[in-house]
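Single chain ahead, written as structure tokens, the form predicted on its own.
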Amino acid sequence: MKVLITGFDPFGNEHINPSYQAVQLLELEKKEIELVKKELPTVFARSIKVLDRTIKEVKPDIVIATGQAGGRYDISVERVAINLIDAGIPDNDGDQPLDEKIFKDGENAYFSSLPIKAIVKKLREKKIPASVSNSAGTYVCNNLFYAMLYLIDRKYPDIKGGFVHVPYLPEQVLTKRNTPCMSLNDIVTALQIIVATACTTKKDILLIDGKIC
């Protein structure tokens, strides 16, 4: 099986992004599974076509994207992506389009085809703070997570596909109050466990992780 995991560049006035950042270091134990790391721009359009052209070219099996997430606490995994822009902040070409659609000709919103629930039950089961998100944003994350799903309905059927936030590292909330962090060593070892759970699950668990408000 051939897994496809990316991570983005730095953004906004950061000097690192803990996704990718955790992207270069992951290992996987299980040689049966063949892993291709790429790091996406953090740019609107140019992250879309990277990630097509990659999907072409790797021809995975799963598609798992990874983002930055500052403020989070914990390792989010995504469940739905909707087609819409609205940046808070310029991307990294100084884009910043407002209340616009990803793709006219697309759905409302997509949801993740990785076993969402079975995820998190994994990482908490490994004492790594996880829970099912509900809204992965209006800028880069999830225009890409939107796009990749939009690929997959339209060109890709056999793919599966998903996004996970991560939190920021410690060093990057060193003059950041009351903010948030997890390690990179616990960020790779939850992408260990998120690839791995997307690769053995077959169908997805309940579990109670819904939001009240």
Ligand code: PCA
Contents of the next structure:
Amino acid sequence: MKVLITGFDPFGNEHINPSYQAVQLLELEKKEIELVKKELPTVFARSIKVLDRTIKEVKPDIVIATGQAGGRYDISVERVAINLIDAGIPDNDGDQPLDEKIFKDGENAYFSSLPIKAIVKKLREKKIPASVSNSAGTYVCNNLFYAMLYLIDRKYPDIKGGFVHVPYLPEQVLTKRNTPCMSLNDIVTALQIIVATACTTKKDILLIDGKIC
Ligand code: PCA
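For the form predicted together with ligand PCA instead of the form predicted on its own, what are the coordinates?
Every component of the complex follows; first up is the chain already shown.
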């Protein structure tokens, strides 16, 4: 079983991105899982090109993309990617599209094909805060997540894919009052659990984790 796992480079005012920091440190106990790591640019168009090229080269069974969600307190296992860009800040190439479709001929939305609730349950069992998230935002992460599922739908039907947002690291919130963070160690452990659960779960479980509003 081959897993491609990606993280993003730093963007906005940050000098690090916890997603790729954690991906870099990730090691698996199970030697039967081959892990391929890739850093993606926080750039709308280029991140999609790099992902597509990497999928073509690596031919993974599973793709797990990760990104920073500053201000979130837990590991957010994303459920849905929407066909919309509405950039609150420019990407790392200076592009800031507003209210644009990602792919004109794509569905309005695609759902993750990872066992999102089984992942949340396993993370909580290991005492790592986690939840299903129903929005990956409207920036580069949603853009990449949407493109991944579009490409899977069109070109790579045998691949399973999903997206996980991770909180800031403690060093990123030193001067950000009342802002949550998670240790790099916990984020790396979370990624280990996510990869292992994605590789071993055939059918997702039912778990009460719906949002009232
Ligand atoms: N987080 C941003 C883009 C890159 C990243 O790590 C996002 O959530 O869209």
